[in-house]
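Here you get one chain, nothing else, as structure tokens; it is the form predicted alone.
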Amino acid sequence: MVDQGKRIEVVSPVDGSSLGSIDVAGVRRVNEAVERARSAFVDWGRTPVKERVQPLFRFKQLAEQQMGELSKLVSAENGKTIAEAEAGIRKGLEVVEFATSFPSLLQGGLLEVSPGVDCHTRRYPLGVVCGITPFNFPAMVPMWMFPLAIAAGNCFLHKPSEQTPLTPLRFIELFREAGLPEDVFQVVQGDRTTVELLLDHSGIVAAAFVGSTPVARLVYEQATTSGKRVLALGGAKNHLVVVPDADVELTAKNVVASATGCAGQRCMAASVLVAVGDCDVILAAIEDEMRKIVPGETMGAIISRAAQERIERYIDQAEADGATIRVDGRGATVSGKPHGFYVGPTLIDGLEAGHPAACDEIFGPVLTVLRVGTLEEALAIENGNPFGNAASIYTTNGATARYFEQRASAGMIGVNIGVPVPREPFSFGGWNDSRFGVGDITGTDGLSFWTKAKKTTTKWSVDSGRNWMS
């Protein structure tokens, strides 16, 4: 396989419209990606790590300085909302700030094990490593890999999602201006093939993935098959529970801000509402809070036209099969822009929980209610999902709250929180289906994946008869 010129537009899913093209890299680019890469390793992975972060220091200085040109490129290629644009630079613009405290957190651990004998830890980058990212968050989900691994010394190599190619080239010109060495960080645009070519190039020793779990399921076998680390993080079902005594208003704004956030594209969004017992009160409240949601300016765009129809697929199926469509957001539009690609809140009720609207990843703004009798039942369906990356639970009663906290089966949990993201130095991870690998992909578990620990072991007493390692 060869390059073959290969190209493809991207286009605005705010309006339609081309925001140019990109060139797909097959093995002749991807190959030169990795041999700069490796070249460049050679300075940088012995660069002193207290070297290696200042232009980490000037890379978050001058993002947060453009904030408005960055949002608005985000919004652009993703259709976020200007808002949610800023708060996913922002948010990602922590596991920078976190990575510039590696000096401190790579110091390694020293001790006198026995007499005249002292054990001490390094940690070592691992060398040309890959990150592969969707389209959901193009400058956040990014920022969980490369400033972490570029601060342990390693070359990174970014293949974004071939909708949204454009934030990750801005980067490389903000790293450029930072001071950052070239070819420590590269972006490597192109499709599957691409993907496929990185994960199996020898040059490269470790991968992280983000997106939906069939892909990241084939990404670690393809990637642990040819010898790498890997982390791929998956997709999600995420379940908020509803008891009878939540706090109606604090409920029905953050179930709804969950759900229609992002215009329901992320992994953490609210998917399913289990309602345990009498929540009607609770449940109108947050349909008439759903409707004062408006596509086009409170909730942004869907990524494309196929995507589009996707959702608008299940609902169809779920009010084809007897549930009360309570909000429709099929035929959803937007004055001025009659080529977006947009669905409205939707909010489902009447089906059970085996239907394929409470059971698929649907990644819109779309929430289905399931009506249970008691807590169990609402841990039973949660517990029952294959996924594993959030649940939440919303009450005004701290031992419900531990009660579902300690028993539900996923990795993040909210408290009347209906989007659980740890806040760094916690780490992001979910469990079950929603991860293959081990570990979190920030926090102290990036820099665990990103680099390798060596042990080092030295004797200097002159008595040889005292211990053991005589």
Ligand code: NAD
Second form
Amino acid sequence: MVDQGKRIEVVSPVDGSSLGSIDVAGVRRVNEAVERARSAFVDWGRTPVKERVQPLFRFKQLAEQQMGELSKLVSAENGKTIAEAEAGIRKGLEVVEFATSFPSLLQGGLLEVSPGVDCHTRRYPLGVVCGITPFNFPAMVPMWMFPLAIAAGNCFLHKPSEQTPLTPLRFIELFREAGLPEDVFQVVQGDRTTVELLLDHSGIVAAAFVGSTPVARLVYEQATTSGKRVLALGGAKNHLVVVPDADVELTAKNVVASATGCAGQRCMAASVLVAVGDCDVILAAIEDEMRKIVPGETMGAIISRAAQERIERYIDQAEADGATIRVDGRGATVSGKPHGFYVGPTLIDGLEAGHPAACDEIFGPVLTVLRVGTLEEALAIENGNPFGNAASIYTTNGATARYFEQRASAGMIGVNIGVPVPREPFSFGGWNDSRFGVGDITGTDGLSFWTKAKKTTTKWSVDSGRNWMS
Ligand code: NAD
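Mind sharing the form predicted together with nicotinamide-adenine-dinucleotide? What's above is the form predicted alone.
Full assembly next; the chain just shown is listed first.
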């Protein structure tokens, strides 16, 4: 139903071709989706959890069977390589796997708290809930939300990024095939106007959001004002700290993979490399490693022309302010794809800590090197940045690693790992301005977020020895 009359074209960043278009949902479409979800919730919310997880088992199997086709779709609409697309889908399916363990996790507790008096807990679904997701992981980030929300007994409305709206539609088809009742999971396409309608809707009781920090903050404020439970994950500026005793080859490969994987469009990507003391050999190895990357072959595209231009502006500004651009990804072209959006790997050296290239989320394959004399100075820079998704250290010394781990101000820490995304059932979530709300989005925190606990206390006068039978 087109109720705004507004359509958005979906453009493949790979070659600039059109993949189709979506209708932006307005008031009528949002109301209709909420009403359908409400009706579906009557049965779904009461379905025993052992039954609720059965479609998830089947969905996982179907997604694995159709991995090739799904990866191509993610790659076409997002621009990442097929291998990266597949890795993201498999990572998301780990959350599906975790959700299938809800029958064990939802058992609750029971204890006799005084003679003849028992307390027990049951967790109930919330009702109609929604999830709003970004462009950079069209499959994985939605899978942080819908498996847990649905297995917990909620009916889930998904508002994907208008830049990558096609993969979620395929998920809906797979769930139909997997036997999930209609309307338990719906996609509501649109842009910020649709998000605002969802957040204001009184029929929706909870919202999960993943996207940039300014929007996460807005979403958190709007959703809490309208009385919803909300968890909003935001952007990042991740710092990797390298000390001179780090393994040169491991560090170079790992740092570059972190900074350039998914063309740097990951909330866990390396963005600032803080070199402590003399790390020139390691920096030279990083530079060599970056030069091996070929845009369009070993590295994917940037989501849009506007994003490409934004990234290049940061490099221009750094150069104008006196930085050395040791590897320059500006003007990258890919043979046969003149209309694709590409920026090559970029290594910027010689900036001060306060420079925009060292502070803002650039969200491209750009690594800015900052040089300091001590680990304390490195930690001061990391601690001083407002975000808090990831921070990593490269060292061969366990004591140095431990010191860093305890003092870095981020929710996910890497030791010799530049993308320290925890594998499920360890949960995903940052700190500081990378998260608004309480808890992580996956793992047992996800279970808590999508459910509410009811605590029952019972007392039976069995001591009298009399009941209706006696
Ligand atoms: P975005 O914030 O522009 O958009 C995210 C979602 O919000 C989209 O669905 C979009 O339609 C909607 N939206 C955009 N502007 C809005 C507004 N003013 N009001 C309401 N809704 C609005 O993010 P993006 O560019 O799609 O994704 C990249 C960002 O996501 C980066 O900042 C990245 O770090 C972040 N991200 C964070 C995590 C994490 O776990 N913390 C994971 C992935 C991506």
